[in-house]
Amino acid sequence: MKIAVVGAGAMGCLYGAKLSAVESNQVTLLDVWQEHVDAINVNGLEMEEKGEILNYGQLMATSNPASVGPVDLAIIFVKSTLTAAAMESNQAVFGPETIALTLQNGLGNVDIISSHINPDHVLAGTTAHGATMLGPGKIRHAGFGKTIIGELNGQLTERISLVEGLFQEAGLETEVSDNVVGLIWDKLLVNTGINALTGLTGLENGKLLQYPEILQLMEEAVREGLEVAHALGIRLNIPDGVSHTKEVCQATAANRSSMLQDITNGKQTEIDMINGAIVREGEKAGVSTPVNHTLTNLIKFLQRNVK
């Protein structure tokens, strides 16, 4: 299968590398970071995984989507703040039959992608993997978990089964859900409880549980999100979002969240698509979200001077 991964950050590289290991796949990473692109093309992608250094020399990378042309599957992995720009600048890879799959964090990516291509060609999902960028052409596979994907209407189709099989063959544990919108909200609630707090405190995920004052904020932020989801009629797969968020903190105790990495590296964060999304959706539903509003504003203050 001809595959393009739009966004060669740590997660895009992880999925691109795994998929490129399947002989029948032709995988290209698309990214604007030229030094990173060049390093992959010259030396292959280097991945640190479970104490080993793996090299994926068959993986291609480019900053020119026109050189790739239309693909069978485009996996969107850019930061949520860049989704619209990435869709506009990479139109060359989206042919009339291209399937687009978003595995991004946050809320709103499906709508943005659907405004640029045929909405009927959009799939969505979540991933429990974790990865960290170490430098140009180098990443660390930092956490392992399931990939869950689905059609937006919940149907079990031939194409969703095809993508599931493709990921399974690449060693990515995957399952299909009939409630992918609920899954996106499940993950949104976890990110709501973890990301902003790690960005503000500099703590690794697991250490959030060690401080009662931080833990209280986590619980209140997630509860607000749950109240918004219920008001909007979202069918959640994990009813106890607060307990689940704590479990994720424990399971990923040593992880530095993507938002903490962004703050540390002086980059724009995805706050508007996470805690900010809870605030916006709360306004639509008539639900007050003061904790998420405060966390959103504090992160925005930290990134005021980031371009």
Second form
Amino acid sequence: MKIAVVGAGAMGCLYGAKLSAVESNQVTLLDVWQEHVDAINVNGLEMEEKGEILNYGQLMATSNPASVGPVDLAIIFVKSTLTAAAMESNQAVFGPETIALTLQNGLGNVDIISSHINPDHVLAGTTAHGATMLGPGKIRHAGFGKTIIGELNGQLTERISLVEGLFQEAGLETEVSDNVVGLIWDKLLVNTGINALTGLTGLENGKLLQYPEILQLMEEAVREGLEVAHALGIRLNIPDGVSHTKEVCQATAANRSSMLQDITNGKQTEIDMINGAIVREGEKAGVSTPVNHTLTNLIKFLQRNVK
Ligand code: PAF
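Having seen the form predicted alone, can you show the form predicted together with pantoate?
Everything in the complex follows now, all chains and molecules, and the chain you saw is the first one.
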């Protein structure tokens, strides 16, 4: 299968590398970071995983989507702040038959992608893996978990089974769900509890559990999100979001969350699509969300990079 991964951050590299190890796949990473693209093409992608260094030499990378052309499957992995821009600049990989799958964090990606291509061609899902960018062409696979994907209308179609099979073959444990909106909210709650707190404290995911004053904020942030989800009538797949968030902290204990990596690298974070989304949705639903509001504003201040 011809596959493009739009966004070669740590997670895009992880999925691209695993899929490229299956001989029948032809996988290209698309990214604007030229040094990273060049390093992958010259040395292969290097992945640190469970104490081993793996090399994926068959993985290709480019900053020129026209050189790839239309693909069968495009996996969207850019930061959710960049979804609209990435859909515009990577139009060349979306042909009339291309299926787009978003595995991004945050709320709103499905709508943005659906406004750029035929909405019937959009699939969504979540990933419980964690990965860290170590430098050009180098990542660490720092957390392991399931990938859950689905059709937006919940149907069990041939194409969703095909993508599930493709991921399984690549060693990515995958399930299909009939409740994609619930899935996105399940993951949103996890990110609500982990990402801003790691960004603010500088702690790895697992360490958030070790400090009662931080753990309390995590629980309160997720509880607010749960209240908003209930008020909006969202059917969650994981009812106990607080315990689940703690489990994800443990499963990705050594990972520096994507938001912590963004703060460290002086980049814009996904705060508006995570804790900020809980605040906005809470306003719509008449639920007050003071902890999420505070976390959102503190991260917004940090990402100003005031010295
Ligand atoms: O954004 C992230 O870093 C990840 O979604 C997660 C699951 C919190 C692991 O670090």
